[in-house]
Structure formats: structure tokens, C-alpha cells
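Just the one chain here, laid out as C-alpha cells, in the form predicted on its own.
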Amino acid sequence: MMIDKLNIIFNERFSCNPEDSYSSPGRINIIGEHTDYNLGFVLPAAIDRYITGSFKKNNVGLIRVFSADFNEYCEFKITDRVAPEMLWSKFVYGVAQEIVKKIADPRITTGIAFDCVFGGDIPLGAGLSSSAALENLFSFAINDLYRLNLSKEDLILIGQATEHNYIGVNCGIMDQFASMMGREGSVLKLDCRSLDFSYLLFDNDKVRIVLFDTKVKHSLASSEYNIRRLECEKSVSILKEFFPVISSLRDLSMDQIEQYKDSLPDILYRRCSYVAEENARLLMVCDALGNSDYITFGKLICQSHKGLRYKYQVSCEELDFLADAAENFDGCYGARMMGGGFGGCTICFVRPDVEEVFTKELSESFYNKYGTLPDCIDVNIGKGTHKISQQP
């Protein structure tokens, strides 16, 4: 077991046992891609996939941790102002630095100092949010070990603005909340505005979740993922002109977007009319999962990935091949593109009694098109950010 392998080495590094282990999801989205930073709704859903952390506190004034992982190490004081070279490093490092901000309190702060080891079988790259489970494990960590009471939702945001502010990803409120607000057996309707959520059931016995890791790293994906954000700001900024009530592009509807298309750039206005779509489209799922019709739940997934692909633009070739061939899949739902785009993973959506054979299927037609083997993942909806154990 991963506790008992970090337990190990956590004795060996450190001349101790830990004192309280943590475990932090990475996550699906089911639709509802780009939505999140335009304060629109998303559907995502914590997976049975954890980034987990075995933690003393210690009194020799460092944060002291090991990635059992990548086998390397980092140290700095919680008052350092330059952060480590490492990039996992800096997610630690800012999570403790937004932590100190948001207590605010010297006295509290300049007493966190711990050690850990930490590890996981989160695939990296594949957009399953591995640093959205990173910072969610340290910032519940550190709120738990110092009794600091800080909420779920303080802890979601203290993630988000490490991405913001360490890592030079602007980032929406999506993955950290589902990681951190996870049920299992449930997916997770989220609105991006108001932070409001409830979660709806998703049957894994009727659908089974499979996703194609393309292993495609496309180095478009961090620039183009802040350009889309400054164009859709751009948008709201010409539509204001019309609706000056709107503060993102939550707020319009197709109908609207259409009535004043001519005043936007064309790239602009296939923008806007992804997001209205998807939108849209989301709360049709949401209806169809409600209802277990799983033939209307597939149809809005491949218009997902048809909007992301031709409006939004952020697909790639890998991706767009795995989608149109389980699309063409008899006893597949739907497929699409997930996560920010330019590679990763696609997500799949198949009946249990195909399930073995769409997966070989897929995998031979991806490895005669372009020689490699995507990743298979099969998934299941896990919990959120937890508290596995307190030592003995």
C-alpha cells in the first residue's frame, strides 16, 4: 500500500514515524470544460487516483519534504521569500505562503515547520489535476496539524491562488474544489459564481468511465490556456457595451452573443459561443443523468468535444482521432477532450459489456495511427481531500 511505502521511507529520511497521514484525489471533469474561470457551471468528480502524504510536525524551524516520486527533496523556512528551483516544490512553498497571508497572524505562522513524504498514482500530464491534489494535500495538511480552522472552501481558494501567484497559471476554481468536495459515487455540479454545489448521482454500474491518456505534452498548452482567459475578457469587454450589467461571459445567453455578433472579432465570437454552449449544455446533462438516459447524456459529451475542438480550439490531433473513433463505437456513449487541451487525456463514456473490448479496440487504432500506445485509466469516483489515519 502507498501509506505503508511512505511510512518507510518517512522513518528512514527522517529517524521517525509520522504522526498523520492525508489523501487528496485528482479528478475528472464529465462536462463543462473552460466554464470555470468564465464563472460558468462545471461537472466534475473526484477519482479513486490520490496524492497521499505521510506528517510530523517538527521543531527545527523547516518545512522539510520528500517526493517519494520524482526522489528528491527541498527545504525552506515558511519565512523564506524565494521559493525552491523544484517545480512540485513551488507548489508546497506557495500553498504555505497563501496559508501565511490568510491567517495573517505572525505568532500562528512562523511556528509551521513539518516533515513530510509524499507520493501518489496520480498520471502526471494526463489533465487530471495532479497539482490541484498536491496543493488541496498540503493546505488540508497544514490546516489540520495546526488546528488553524480554516474551511474547505478557504483551503480551495489558498490552492488556486498558489496556481495564480507560484506557478503563472491563471487558473479557475474547478479542480481544486472537486478534489477537496469529492463524494464518491457522485459527481459534483458546481457554479463558478456563487461557489453554490450539489451533487448528483452517476451510476458506475450502467456507465463505465475510461480514459485514453494520449501522452501528448504539447508545450501550446500553459500560454494558450491564458490567452483563451484574456480572450474571453476581451469579449465581455465589447459586449459591456450592450448588457452592462455583464461581468463575465456567464452572464449571456447564445441568443444574446448572436444578436451582436457582427461587433465581434470572429475568433472572439467562437469564444463566446463555446461557453454559452457548453453552459447550456451542462445543465441538459445534468437533466439526462437525472433521468439515466445515458443515449442524450453521450450526444451533449461529443458536442462538448466538437465545440472545444472547432470554437474554442484547443484540441489536438491525438486527442480529436480518439474521440471520432469512440464516437464511432457501438456501445460507447460519448467522448470528449478533458482538461485545459494541446494533449492529455480523452474521456469516455461506455456500457460495462464493451468495456474490454472498446479499450483494445481504441488502443490498436491510436498505435497503428501514430506507433505509441495511449495510456488506458480506468476510473472510479472517489472521495475528496481526507484524513486517512493518526498514527499510532
Contents of the next structure:
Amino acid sequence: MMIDKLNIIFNERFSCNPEDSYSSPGRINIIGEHTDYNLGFVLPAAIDRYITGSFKKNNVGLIRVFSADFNEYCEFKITDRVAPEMLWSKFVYGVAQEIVKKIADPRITTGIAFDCVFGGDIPLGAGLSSSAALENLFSFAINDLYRLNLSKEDLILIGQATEHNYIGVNCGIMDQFASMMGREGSVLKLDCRSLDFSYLLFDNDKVRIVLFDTKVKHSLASSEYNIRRLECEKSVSILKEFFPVISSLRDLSMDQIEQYKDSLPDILYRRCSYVAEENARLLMVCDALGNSDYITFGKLICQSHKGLRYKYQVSCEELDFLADAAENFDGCYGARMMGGGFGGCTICFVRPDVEEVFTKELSESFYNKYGTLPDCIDVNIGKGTHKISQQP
Ligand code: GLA
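Moving on from the form predicted on its own, kindly provide the form predicted together with ligand GLA as a structure.
Next comes the full complex, this chain leading.
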């Protein structure tokens, strides 16, 4: 078991037992892609793949962290002005700095010093938000170890600010929110403007979730992501002339966008219309799930993929291939690319009786086309960031 392994490594490295352990999950997203930073709706869920960490406060004035998966170590003082070098350690450093900023009382934060060993089973770069899981693990653990009384919403915002200020990705709120607040057996409908949310049951007996990781990792993912955000902001500034009260694309319906289509360059029109349609689709998906109408649900999922492919233009050939093959498979309700795009996973929704043959056939046809097998990732809906247990 992961936790036992981590505790053994902890003991070897730091010559004592950890105090507490915490786990933080990755996430999937049913629908509502690139809508979070437009302050629309998203429908993600936490998954049963986690990053787990064992922690103990120390009295040497250092944050000392060992990544069991990378076999790498970093240490820094919370007051250090420069972030450590390794990518994963920048997340830890960034979270610590954002906590310092939020608490705004050096008498409390300069004393933060602890040892940690962490590891996990969330596939990296597959679009399952291993980075949000890592941020939440550390913000949650530091908050608990030092009794800082930050709310879960504070911790979520600390994770997001870490991405913006220390990683250079201008992400929305979805990943950190889903990882922190996820609930077993349920998807989470989140309004990214008010941060109001509710849980909707997802019936795993009626529909199965199959993920295919294309293992494609395009280097342009983060730069194109930031460009999409800018395009959305630009569109808002143009359309504000006609609708002065709007402050994000969330505020516009498809009819309003159509009305002023000619004022927008074609590329911005595509971005805006995708966002308006995706928000509307998400609300219809919630209704369809509530009515166990998986046919309608699946059609909307496939439309989401087409929007991401042709209008938002964040898909790639391999994702399109898998989404098309899934859509044409009898017994698959619907499929689409998931997450930021330009690689990573497709999410497919299939009838339980065809799950096995679906997985086999799609893997084979992908292999025949690209000469590599996609990773088929088996996930269930898991629970949000949590404390595991008091150590003996
Ligand atoms: C990434 C970002 C999220 C969200 C998705 C696209 O996962 O981190 O905030 O924008 O892309 O839906």
C-alpha cells in the first residue's frame, strides 16, 4: 500500500516516523471545457487516483521534501526568495509562498518547516490534473499541520495562484476545485463565477467511464492555453461596446453573439460561440443525467468534442481519431477530448456490457493507425483532498 511505502522511505530519510498523511486526487471533467476562466459552468469529478504525502513538522527551519516517484529531493526555507529548480518542487515552493501571502503575518508563517515524502498513481501529462492534486496536497497539509484555519476555498485559490505565479499557466479554477471538493459517486456542478456548487449522482452501473491517454504531449499546450484566454478577453472587450454590463463570456448567449458576429474577427467569433454553446450544453447534460437519458447525454458530449476541435481548436489528430472511433462504436454513448487539449486523454462513456470489447477495439485501431498503444486508464469517481490517519 502506498502509505506504508511512503512511511518506510520517510523513516529512512528523516530517522523518525511521520505525524500525519494526506491524499489528494486527480480529476476528470464530464463537460464544460475551457469554460472555467470564462466564469461559466464545469462538471468535473475527483478520481480514485491520488498523490499521497506523509508529513512531520521539524525544528531545523527547512521545508524538506522527497518525491518517491522521481527519486528527487529538495529543501528550502519558507523565507527563500528564489524557487528551487525541479518542476515539482516549484509547486511546493509556490504553495508555501501563496500561503505566506494569504496569512500575511510573518510571526505565523516564518515558523513553517516540515519534512515530507510523497508519491502517487495519477498518470502525468495525461490531463488528469496531477499538478492540482500536488498543490492541494501541500496546501491542505500545511493548513492542517499549522492549524491555519484557511477554508477549502482559500486552499483552492492558493493552488490556482501557484499555477499563475510560479508555473506560468493562467488556468481557471476547475482542477483545484474538483480535486479538493470531489465526492465519491458524484460529479460536481460548479458555477465558476459565484463558486456555488452542487453534487449530481453519477450512476456507474448504467454508464462506464473509459479514458484513453494518447500519450501525446504537445509543447504548445501551455502557450496556446494562455492565448485562448487572451482571445476570450479580447472578445469581451469588443462585445462590451454593445453589451456594456458584460464582464466575461459567461454573460453572453449564442443569440447575442450571432447578433454582433460581423464585429468579431472570425477566430474570435469561433471562440465565443464555442464558450456560449458549451455552457448551454453543460446545463442540458445535467438534465439528461438527472433523467438517466444517456442517449441525449452522449450526443451533447460528442458536440462538445466538435466544438473543441473546430471552434476552439485545442484538439489534435490523435484525440480526434479516438473521439471519432468512439462515436461510431455501437454501445458508446459519446466521447470527447478532456482538459486543456493538444494531447492527453479522451473521455468515453460506454454501456457496461460493451466496455471490454470497446477498450480492446479502440486500442487496436489506434495501434494500427499510429503504431503505439494508448494507455487505457480505468478510473472511478473518488473523494476530494483528505487526511488519511493519525500515525501511531
Ligand atoms: C486545464 C486548466 C483548467 C481548465 C481546463 C480546460 O485543465 O487547468 O482550469 O481551463 O484546462 O477546461
